[in-house]
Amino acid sequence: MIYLDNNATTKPFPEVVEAMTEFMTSRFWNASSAYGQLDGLEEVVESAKAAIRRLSGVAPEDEVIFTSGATESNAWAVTEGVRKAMGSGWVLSSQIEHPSVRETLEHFQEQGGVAVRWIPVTRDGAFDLGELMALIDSNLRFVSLVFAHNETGVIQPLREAAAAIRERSPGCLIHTDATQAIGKIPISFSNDLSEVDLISFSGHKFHGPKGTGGLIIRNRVLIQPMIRGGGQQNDLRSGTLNVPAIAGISVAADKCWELLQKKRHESVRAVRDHFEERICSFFTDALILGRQAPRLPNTSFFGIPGTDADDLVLALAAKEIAVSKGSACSAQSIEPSKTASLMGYNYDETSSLIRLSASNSTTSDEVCLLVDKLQELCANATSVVWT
């Protein structure tokens, strides 16, 4: 199997499963017990906190809470800037959020509990930041914005947003969900970013485990805790650390960022890139979408107009070359990319569009098979559906 679907999930490094083997057989220990402490656990998941803010630029003094995942995180984040603003305030997010931001805020405005304003989004895929700017003011509470976009990898304005939030609406509590960048991409969230609060973040979206997870809480923010009951994590987030796991994020947060400082992202954008290439020099009406605005290196979300992507993306898999018609928590419904009809995408343009994200492992050789394949395929009608 050409595995070209990272941005859905990724295959953990070798080091990672040997690390959290070790802690699932021989050090299996709560991590809360008096032996637990004796063998070193708690150094354990400081150590892995310590990698995780190497990881993403943060500042020693910022907290890392180890959670399920990134869902977890930003529901956590969303929930406590829906707090601060019942009453007084009102909150802010883009319309290409995730669903797990985008449809816990509608579920506290539809419960009537908090007024949230949308910033639409342009034709390159990033939040409007002029319309942004133009909402701003001072009963202003929270802002959810997105980093880097799951299915076009575009990295939104998050900078130029943040700096005039803080301007005007100080005590604003500004997250981003994280989870398409970090480990991706060079971050410093304290040289370039330190308006922001709360970053959430996913494990298995750079190489290590599923099920885990993480919100960096920053600037000495106080928030409620999530999960109340047996006072782990500073009384944030209770419930007994899942060490494996927290081993096995420690080990890819640190390859991640040695690969980072080796520029593997480089390698990784000129694969993508010689993909793009490829693919408009065969199909010259291709559409890719967000092209012209800043990327993740890895992702490609393209299409050719006149074929239907599900059936592109099933006739590929048959032939062992995984890719996604776009998100991973949407891979079940029928209808085309909400992102790509926001963008101003009509409807067969959307229904051809696919997603292609690598990893530091993919190839050219790869990807280059990739568009060979879809020649093949839209040279017999028989192999797709078509529009």
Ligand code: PMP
Contents of the next structure:
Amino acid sequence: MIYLDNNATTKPFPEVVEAMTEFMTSRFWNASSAYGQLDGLEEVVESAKAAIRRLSGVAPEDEVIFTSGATESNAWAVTEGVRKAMGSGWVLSSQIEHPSVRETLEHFQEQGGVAVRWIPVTRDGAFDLGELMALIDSNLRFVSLVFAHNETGVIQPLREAAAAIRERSPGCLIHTDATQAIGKIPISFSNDLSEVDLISFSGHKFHGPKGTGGLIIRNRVLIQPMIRGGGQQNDLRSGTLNVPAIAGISVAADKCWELLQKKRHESVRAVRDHFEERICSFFTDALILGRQAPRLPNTSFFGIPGTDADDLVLALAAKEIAVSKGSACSAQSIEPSKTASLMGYNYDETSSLIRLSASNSTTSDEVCLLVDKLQELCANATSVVWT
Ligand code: PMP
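Just the form predicted on its own so far, so send over the form predicted together with this ligand.
Shown next: the complete complex, the earlier chain at its head.
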């Protein structure tokens, strides 16, 4: 299988599996037990936090709380933000958030407890900074904005937005869903995004295990736990620590950091760019969303007008090439990408969109093979529905 769907999930590094196996076999202890502590499990958790801090460029005093993944982290951040905005405050988010942010906010909006304003997206795939600037006032209590979009890969103008928000509403809680960015590009929240208070991340997007991620809590903000009980993780997220997964995410974070130091993301970008040049030279009317915007180096959201992405994705899977129609969460739906239609693309265009998302080990040969297969499939009109 040529796997080109790394924004959906990544293959764990072998070292991740090895580390996890150790903590599922010989060192399976409960981290809170006396013998677990004697065996150094607390240190395992602490070094995982340090690995996450280094990968995301946050300070040693910033708290890392492990959760079951970015969906939970987003739900937690949003729940807390809504609590802060209840009454006279309001909440700001964008129309292109991941469903775990959008639907949680919509849920609270429907309950009638909070006012939410949704920033639209531009043709380039970034939230509209001008609209955002025009809206900010001192009653803004919570902001949730994605760092890099899961379908287009477009890196959002978060830095400018966060600085303006902090200036005009100093007490506003600022959250970002950095799930698609952490591990893929060099990031330093301390240098560039000091205003951001809460950061969601997910292990399985950077070659760690599924079902593990976290919320980074910065700037000494105080938030309420969402899951209460045993008091683990400073009483902020109860539940027996998933030590195997935490050990796995730790190794994945260290490995990704090393790859970023070696500028591996630039090789990934070269492979992605090579793919885009090739697809545009074979299909002169090919669409590439957000091509002019700052983007994750591994992502290409492209379409060949007149084709149907559902058919192509299936036909490619039959040829052992894994790509997707868009985000894994909406890939089951027959509707084309909502984000693309919000960006102003029409139904025929959005129906043709396919997402390629490479990893550190994706080769030029693999993406060239994808172009060859697309050419073959499109030349054979019987295997593709031409609209
Ligand atoms: N946010 C974004 C931007 C994502 O791409 C995803 C994964 N599709 C999530 C949140 C949810 O992450 P998890 O699978 O860890 O719950």
